[in-house]
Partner chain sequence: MTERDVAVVGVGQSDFGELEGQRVTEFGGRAVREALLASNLDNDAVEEAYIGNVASAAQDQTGVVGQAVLREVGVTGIPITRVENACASSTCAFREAYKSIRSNERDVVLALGVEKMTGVPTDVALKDMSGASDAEVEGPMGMTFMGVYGMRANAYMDRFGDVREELADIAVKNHANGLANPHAHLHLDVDRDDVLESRMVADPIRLLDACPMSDGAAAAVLARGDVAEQLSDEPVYVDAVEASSGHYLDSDLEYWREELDERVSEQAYREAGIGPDDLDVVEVHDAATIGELMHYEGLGLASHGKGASLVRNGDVMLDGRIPVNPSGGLKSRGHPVGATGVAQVCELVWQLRGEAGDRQVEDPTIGLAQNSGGALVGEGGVSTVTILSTR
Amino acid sequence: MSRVHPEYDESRRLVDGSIRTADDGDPVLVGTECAECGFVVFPTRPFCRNCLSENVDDIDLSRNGELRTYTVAHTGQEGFEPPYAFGFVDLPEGVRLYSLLKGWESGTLEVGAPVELTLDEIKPDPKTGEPLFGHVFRLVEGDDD
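Put the chain from that sequence into structure form on its own, the form predicted alone.
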């Protein structure tokens, strides 16, 4: 299953600079790692948010994480058709991301569930109606032990 929406267009990303597609076509989130204290953050920053050092490097973050917490919204925010799910995902680098969740309708959402990164439609552009894209996590299928 592709990890990138078939209509994905880089010009219609919600956040520029910290999401890209790798040579294998899969999405990559780019974070910043501090060379002084090792703190990792997403999205990229010109300095360390922890120790304020400017000795930082951009790094590719893991595509897989663990669902830390979630909720399912049954009322709509503009641009989102309810019900939809969102939550926090922990990556192995120590980064916690707020994200929409996909694929939960056919699976079971639970804290600790493995999830994987995708690039997907977030919502329509309120001015043009064209889809806007960004990072989304979906449940990893077939991880029942």
Contents of the next structure:
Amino acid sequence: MSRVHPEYDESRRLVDGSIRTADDGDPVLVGTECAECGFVVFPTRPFCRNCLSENVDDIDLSRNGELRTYTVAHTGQEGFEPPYAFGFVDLPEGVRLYSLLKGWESGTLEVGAPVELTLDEIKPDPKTGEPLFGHVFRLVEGDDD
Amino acid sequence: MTERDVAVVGVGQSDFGELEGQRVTEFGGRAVREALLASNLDNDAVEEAYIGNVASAAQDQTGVVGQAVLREVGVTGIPITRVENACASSTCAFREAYKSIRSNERDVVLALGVEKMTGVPTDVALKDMSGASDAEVEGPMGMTFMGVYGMRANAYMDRFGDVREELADIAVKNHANGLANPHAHLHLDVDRDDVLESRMVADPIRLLDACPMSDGAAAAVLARGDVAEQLSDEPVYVDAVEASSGHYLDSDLEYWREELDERVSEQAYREAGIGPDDLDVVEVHDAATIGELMHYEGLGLASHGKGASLVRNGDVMLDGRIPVNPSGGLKSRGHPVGATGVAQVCELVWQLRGEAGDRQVEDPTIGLAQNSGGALVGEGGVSTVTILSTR
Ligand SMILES: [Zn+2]
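Switch from the form predicted alone to the form predicted in complex with its partner chain and print that structure.
Below, the chain from earlier opens the complete complex, with every other chain and molecule after it.
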């Protein structure tokens, strides 16, 4: 299965500068790393949040992370079809981020579960009704066969 | 008593609930009127006022909401400042009032909170709530207010095991307490099964684990200790009002732990010269039942993972060792976000004066209120701890 939604185009990205498609066709999250102190932040920033240096560069973040916690919302914001899941994902770079979660069934989400990045629909644009896109983490399929 | 002592002279609260057809000025003015009458004070005695409020910026009274409310009770011609800190807004207003007296700037200062949440479009109300998270990634990508509690609950239960029955028992306790609170929003008689069978909101948080959205206002008159002693036979001393925010830059926060509460309560206990074992009555921020359970641990009433035992052995019941949320808490009293903090102060004052009617705790002398607001990457935006006593 492609990790990038077939209708994705950059003009309909929900959070600017947070994600892009890499040369291999798969999505990557974009963060900023500080050359002075090594602090990594997501999404990108023009200077370091930790030491305030402007000596920073955008970097590609890991596509694989670990689910820190999660919930399944049965009532939600407009534009989101319940039930929908979200949680916090830890990346090896020391970044923790909020994400919608897909590829789960009732009872399969758990703390510590491996998750992988996809670029998927988030919600319809409230003005145009066209889908907006962004990062969505998907449970890595277990091998508990 | 030293000149630096600060005391609450009197408090007032409007009814909490769906105050249909009432503007913030109407129920806000009512709470302040009660507080002034209870303080034996004329309206021109108030030297400064701080008002906690979150949502008016998105509604009709978009600015100077404090002035609009206080005009109703003739409290005018003084500095009036609005304080916004999500669901902890009015404790932060109370803290500003406390600081201005402690620094000898003022003798009599008013702290109030007002919030109108019903009767506005649901999407506006929900946006007011989800807006207390990160508005770049979290809010736009579907995070909900109760979702934060659902995520904390799952992290907690992953580490310490299933506590869904104890969470339900917290809701049952708070609703039972709230039945005796005439100002409460929800007067519901519920049992554990009602909670466990109620509609799922943000797994494992169910409808009856969650507080309602309410309208309401609460007010407190603070004064320098010697002034308060002239005005009232029963001043309630403010022994500590501490607040802090999350760290956010660290990514190793454990969601099963109320680390922010731990830091704030340690400061407050030190300031007041007491420890958790000295408390007689406690109000905590139970926007969801898991919040209450985790605050037990954050405040040091129980160690990590042991909060549920306080529910199981009855310690936190109205007649228990350390009663928590005798008012009914946010769960039953309701949660008009900007008014909740001062409403907790109202309850402590009534409890410490023995004026709490059928929900009166037996002879308390030291009370604590904990109030939370907002979150970034799931870490608290603000937590406050207030300690009051009749020492
Ligand atoms: Zn740096």
